[in-house]
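Just the one chain here, the form predicted on its own, laid out as structure tokens.
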Amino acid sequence: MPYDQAVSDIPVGRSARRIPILIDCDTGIDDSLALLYAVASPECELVAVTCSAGNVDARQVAENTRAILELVGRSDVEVAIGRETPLARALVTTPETHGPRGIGYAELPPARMPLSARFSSDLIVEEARRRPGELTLVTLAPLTNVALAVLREPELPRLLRRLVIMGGSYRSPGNTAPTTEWNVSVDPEAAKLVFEAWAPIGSAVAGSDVAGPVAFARPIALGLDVTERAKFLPEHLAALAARAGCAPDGSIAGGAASDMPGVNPVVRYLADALRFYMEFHSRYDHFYGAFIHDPLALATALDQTLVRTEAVTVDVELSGRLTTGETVADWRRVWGRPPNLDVAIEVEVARFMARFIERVGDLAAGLAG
């Protein structure tokens, strides 16, 4: 489907029930794109955003998150900060990937909206208790906040409608070490704790998904296996800009958008943030574009038909000399343990990309109007 002909295929009428979403993020560039997608999606009720250290330190994450929400007129969304270090390790950030402030070359006004008085893990637990069985928690960051929430409330897996995780590498190389993905590697103890919290109670039959009664849905995990198929290229950015009503000649896809007078502020942000991200991928991944991991996870939380999953038992390596942080998936069922994750193995990239361009382009156009 041509990008400029993308059409929404999720009908959301005035009376349609929206999906309550709580996002936990470490707002770097692709997290910010996920926030834009959430705001742009009519079926998404964005309940709150919790912030974790990861791509940048937690205070900068909270600043970036609020600034992005203010950019698109959503200063009403509660933003909370959580623990500022991993559970058991020193924090490692990634300025070479997302820039020193986490948003590439983009410049945003300082955030004006106050931070929530609630701590991130408390917010997650309190909102889940307030709306049992309704909330979908989407994690785009190291799982530190979710681990602390589970420690406070062991019933969290039963209180949430679903957990959707961007994290891990299940059938592909890693992006941090040869076998490890960034979000899990930053806080592997937290990931292990969360994966174990969602493990079914009951004994499994070897070679089968059969287990004892389970009162909650398995988390959906999107690892690098699928998220690295979502490559956002300069032509995607040009199509989005054109849909937003600017730069129909595609010039927005190169150069500094801040130097172009009259550019839509959302498109300007995207162009300047993504230029840094694309330069990073050009150096390390040998293509000029960007993997947009986090928007794909958010889109999947809203529409699970975007991916096909397989139930599998996953554990996290904590002490390997070369493999600490690896998500070890038991595809052959040799452990004889019941599956604890629904791991995405296929994704409809074209449908997702068309939807992203349509929705975020229309959001930008509406804000400029």
Ligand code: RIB
Second form
Amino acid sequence: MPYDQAVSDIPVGRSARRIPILIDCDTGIDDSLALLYAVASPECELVAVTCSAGNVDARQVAENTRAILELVGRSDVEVAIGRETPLARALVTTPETHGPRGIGYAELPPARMPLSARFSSDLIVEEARRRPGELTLVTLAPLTNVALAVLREPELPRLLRRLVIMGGSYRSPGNTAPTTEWNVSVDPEAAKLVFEAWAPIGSAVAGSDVAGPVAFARPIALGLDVTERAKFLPEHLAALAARAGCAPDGSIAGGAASDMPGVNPVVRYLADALRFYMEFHSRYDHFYGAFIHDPLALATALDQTLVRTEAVTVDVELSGRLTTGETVADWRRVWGRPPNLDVAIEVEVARFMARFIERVGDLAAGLAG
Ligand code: RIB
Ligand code: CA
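Requested next: the structure of the form predicted in complex with the named molecule (the form predicted on its own having been shown above).
The next block holds the full complex; its first chain is the one shown before.
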């Protein structure tokens, strides 16, 4: 059922305390929840969004991303598209996980805001050069755009304040092949290139245990080890809906049907998108709920106290008959190479979930039809 048009754009105030964030996503249902969380977070300055192919093709990602931002009144945010296939292999998408259009059973009005004229990897490089040391790049998708950006600008690790990656699985089973995670498995060459680009070259890394000139911070990598602890359940949606002042299906008190004016467009979207996602998890992961990988990564970029990390050297398998795309973590340091990732090994999931419900619930309440 189509939604009412979003309310007019929300004037975006600017405060010095805000954290400038670039998001790269493959919207996708959990990507869309991360976008909602970013818009709902007062400390987040959403600088731009770049789109990668992954859950669905890149053009559908760009459509979904703009439609979600318009739903919550943020058509001011620049949205760009980039390379539409992985670096060295054919694109594989996952309609069974996110639906044929990437947003489950939800329907959104066609995006009206234009796509950026900039190519995604160019946007990342240009914004990093324009604001050296300020931007946090949060990747929620295959790393195709980031790989192209670092090929164009080898100094990207120093120009960015931080890179936060949702991707990989460092001590847990995979969700794509037995040992591989989706974002890395779609474009393993890109992931390998990015992990190598952030590897310290003879110089120390902030927080490393090797003396030497500080180069740049290691990326924070949130793998399935922690993101699969973020289980969004029907009761979480009910709590979010209540905070927004409506029933879990988005209808306003009084049992209004979804096509009546009394529907909260954000809650209705969440209900329809998550119903598809929860049905998928019920079949594949044997619980009726949803791993919300991407919002956890975004929330961590805004508040790193949500996770505990360990520095480790990680490489990516490219030619394993059974393991191509596996993120291989050298926990025992047998390779003798300096660590290149800060891998999240613990997460305060209750604190994250409460914050997600509060912020997105309040965002929805502010947009009630
Ligand atoms: O493996 C989970 C990741 O793959 C998430 O980013 C999800 O959106 C999919 O892209
Ligand atoms: Ca994603």
